[in-house]
Structures are given as C-alpha cells and as structure tokens.
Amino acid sequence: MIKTIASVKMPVDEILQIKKHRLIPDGKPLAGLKRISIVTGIHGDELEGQYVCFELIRRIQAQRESLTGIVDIYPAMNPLGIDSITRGIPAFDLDMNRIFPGNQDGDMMEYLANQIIDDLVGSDVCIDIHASNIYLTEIPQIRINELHKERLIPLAEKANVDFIWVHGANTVLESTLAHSLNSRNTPTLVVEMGVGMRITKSYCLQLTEGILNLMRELGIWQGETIPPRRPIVSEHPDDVCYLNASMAGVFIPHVKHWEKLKTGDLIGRIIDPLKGEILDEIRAPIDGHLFTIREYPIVDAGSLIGRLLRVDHS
C-alpha cells in the first residue's frame, strides 16, 4: 500500500508529495503489531538507500507469508533533491536534515519535516540510511549519539554492518531526523555507507540482510536470515584518526577500503600530473582499519584522504 504522508502545493500547479510504501501481513489486524521504518533520500545526492528500499520490498513481497509486522519504507524524503541530484532542497539552499522536527505552522519545508516526524514517531525502530558525499567512500557503519547508546548499540549490532561509531553528545546536531526521533522515544539508527551519486550493490545487499535480521529479532519477520557480522564498536574519540592532504594534487590510493594497516604502511600518494612527480606519500600513523577513503582524486591542502579506526595488532 502506497500512501502520501505529506504534500504541499508548488508553483505552476505542481504538488510536492512525500510517500511511503507500507507492507503489512495478510489477514491480520494491525493493532499491537511491531513496526520498523526505513528512511532514505533526505539528501538528494545519496542514492545507496534507493537500492535497499527496492531489494527489501522485493524480498518481503516474495515471502509475504513470513511478514508478521509492519514495514514502512520511505525512499524519497527529499524528492526535489533526488530529481535534481542536489544534496539539499533545490531553490531553498537548505539541508533537509537540519530542519527537524519542523513546525506545523512554519514554512513549506518546516511543515513537511513536521509531517514526517509525526508519521515516524511510534516506530519500534527507524533506520535512516545515508551515503557519503562524492568525495569519500564509507564502509557500512552505524553512527550513534552517546546519549542513546545503551538503547541503540544492541540494535545496531544486529544490523550486519562492519562498524558502530559512537559520537560524543557535543557533536550531535539537534535538528537532524535521528536526534528528533530518538528524543521522542523512537529508536533511530543512522547508517552511512558507500559514496555519493552512486549505488554500491554489495553494501546495499549487506544492509538489506541486516534489516531483515533486525526485523526477525523484533518479531516482524519469520523468514530465514543470515547471522549478522560482528561489528567493531568505537566509543572513544581517540579511536579514530583523520588523514588529510598536506598539499594539492591528485590522490592515487595504494590500499583497499577497510584494509587492516600497520603504522607506516603506504595508503596512497599525491602526485603532480604536469611534472610527473610524487608530491607526498600518505602513510598510516597508527595500526588501524581504513574505514573511509578518498573517492574523488583531486585534493587541496587539508582535504580529507581517509579515516583509520585504531586496532590492537598484538
């Protein structure tokens, strides 16, 4: 069942609509059933979640008899951004993930944000799927505010991601969808994976399996699932090391994403294509997993090259 959860009139007789696809068990009353909500498309240049929505709907419809709860799927929270491949909301110069919880009596986008929150509140779990930007590739991970870690980490561990990154409370943006929902007692997991403007099918399938596993744990799904990966959980700020370019040039990686590195290992080189010179070598300053790596090769001084998650090799 496809339902419009919010709509506003636009110029030239157009209507902006935000829709969800609700999947429910056949022949069962909805009262008392557990509900999971899958949200994506808040940023129009983050497309990884589009394939997750497709694959999840396909899998559920193929085994409808295994569905024992409610699954709400919201593939395009920012349809104008997706249509124009724009991160924010076109013509408004506005990041949609900075206006929640919105305002019923506010402007057009504040009203839409308010309607979205109202529709999501009460879910037993919400999964907010994001991708990186066009410059970086991220390993499938879940990012959690430390204020809600006791409740969210056990859920995240069942979602088949490689890494759970717990952030300090002082880094939390209160105007995000996840913070607004968690503050309203709706557990919300923020997934980051892949790269902007692309779909990484293997990551999408990995997360789809994780969502089905989480649904099974919640009593929403009775179909077979695979055992989830055991993620690394990082709760200390010093666990993550940032790698930045020392100068402008073209970055050529030497290692694979999520590779386990030792101190001094070569990560990549910054080269000058005009002079044919190596300008700098990026080496691992610690032992760690490379969970973020530069995708777009052109860099300036200070550009983020990657992130390492500290590990103990002993």
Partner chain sequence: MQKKIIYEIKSLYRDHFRVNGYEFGDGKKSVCIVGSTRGNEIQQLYICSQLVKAFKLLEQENRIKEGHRILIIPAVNPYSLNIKKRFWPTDNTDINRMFPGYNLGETTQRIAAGVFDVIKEYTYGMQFTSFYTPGKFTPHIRMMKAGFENTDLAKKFGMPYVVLRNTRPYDTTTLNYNWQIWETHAFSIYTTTTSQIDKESAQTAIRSILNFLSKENIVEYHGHEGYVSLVVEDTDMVPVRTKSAGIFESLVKAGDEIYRGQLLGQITDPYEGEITEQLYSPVDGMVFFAHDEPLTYADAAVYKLVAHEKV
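Next block, the form predicted in complex with the partner chain, ref. the form predicted alone:
The following holds one chain only.
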C-alpha cells in the first residue's frame, strides 16, 4: 500500500509528495504488531538507500508469509533534491537534515519535517540510510550519538554493518531526523555507506540482510536470515584519526578502502597536473583501518582525504 504522508503545492502545476510503501502481513489485525521504518533520500545526492528499499520490498514480497510485522519504506524524503541532483532542498539551499522536528504551523519545509516526524514516531526501530556525500566513500557503518548509545548499540550490532561509530553529542546535530526521533523514544539508527551519486550494490545487499536480521530479532520477519557481521564498535574519539589535505591539488589514492594500514604506509598523493609535480604524500599516522576514503579527486587545503580507525594492539 502506497500512501502520501505529506504534500505541498508548488507554483506551477505540481504537487510535492512524500510517499511511503507499507508492507503488512496478509489478513491480520495491525494492532500490537511491531513496526520498522526505513528512511532514505533526505540528502538528494545520496542514492545508496534506493537499492536497499527496492531489494527489501522484493525480498519481503517474495516471501509474504514470513512477514509478521509492519514495514514502512520511505525512499525519497527529499524528492526534489533526488530529481535535481541536489543535496539540500532545491530553491532554498537548505540541508533537510537540519530542520527537524519542524513545525506544524511553520513554513512549507518546517511543515513537511513535522509531518515526517509524526509519521515515523512510534516505530519500534527506524533506519535512516545515508550515503556519505560525493566526496567520500564510507564502509557500511552506523553512527550513534553517545546520548542514545545504550539503547542503539544492541540494535546496531544486528544490522550487519562493519563498524559502529559512537560520536560525541553536538548541538548542531539536534536538528537531525535521527536526533528528533531518538529523543521522542523512537530508536533510530543512522547508516552511512558508499558514496554520493552512486549505488554500491554489494553494500546495499549487505545492509538489506542486516535489516532483515533486525526485523527477525524484533519479530517482524520469520524468514531465513544470515548471521550478522560482528562490527567494530568505536566509542572513544581517539579511535578515529582524520586525514586532511595539506594543500590544494588532485588526490590520487594508493590504497583500497577498508585496508588495514601500518604507520607510515602511503595512502595517496596530491599532485599538480599543471606543473607535473607531486605536492604531498599522505601517509598513515597510526596503524588502522581506512574506513573513509576520498572519492572526489579535487581537494582544497583541509579537504578530508580519509579516516582511520585505530587498531588496538593491547
């Protein structure tokens, strides 16, 4: 069943609609059933979640009898952004993930944000799928605000991701969808995986398995699932090492994503195509797993090149 959860009239013969697909067990009353909500497309240039939504619906529909709860799928929270290859909300240059929880009586965007929250609140778990941005590739990971870690880590561990990153509280993040839902007693996991403007099929399938596994744990799915990967859980800020470009140039990577590096290993070079020179070499400052790597080659001084997760030798 496809339902429009919010709509706004646009100036010229168009209605902006945010839609969800609800999958329910055949012929059963809904009262008392557990509900999982899958959300994606808040950032219009992040597309990895598109294939997860498709694959999840396909798997469920192929085995309807195994569905014992409610699955709500929202593939396009920012439909105008997805259509126009725009990260934010087109025409406003506004990051949609900075306007929650919104306001019922507010402007169009605040109103949409509020409708979205209203529809999602009460889910037993919500998964908000992001795809980094166009600059960086991420291995499948779940990011958790330390304020909500007790409740969220056990859920995240079932989601078949490689890494769980518990980060510090940050006031700016209070206006995200995940924070708004978590503070309304609706546990929400933020997935970051892959890269903007692309679909990495293997990651999408990995997460789909994870979602099915989580559904099984919650009693929403009775079908077969695979045992989830055991993710590395990082709770200390010192575990993550940021690599920033020292100068502007073109970044040429030398290693692959999620490679385990030793201190001093070459990660990549910043080159100057005009002069034909190597401007800088980026080397691993610690032993660690490269869980983020630069995808978009052009860098300014300061551009993020990658992130290393410290390997513990103790």
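Residue numbers count along the first chain shown, from 1. Small disclaimer: the values here were computed from a predicted structure and weren't measured. Rigid core: the largest C-alpha set superposing within 1.5 Å between the two forms.
Relative to the superposed core, P29 undergoes a Cα shift smaller than 2 Å between these two forms. Comparing the forms between these two forms, the C-alpha position of L274 differs by 2 angstroms or more, with the core used for superposition.
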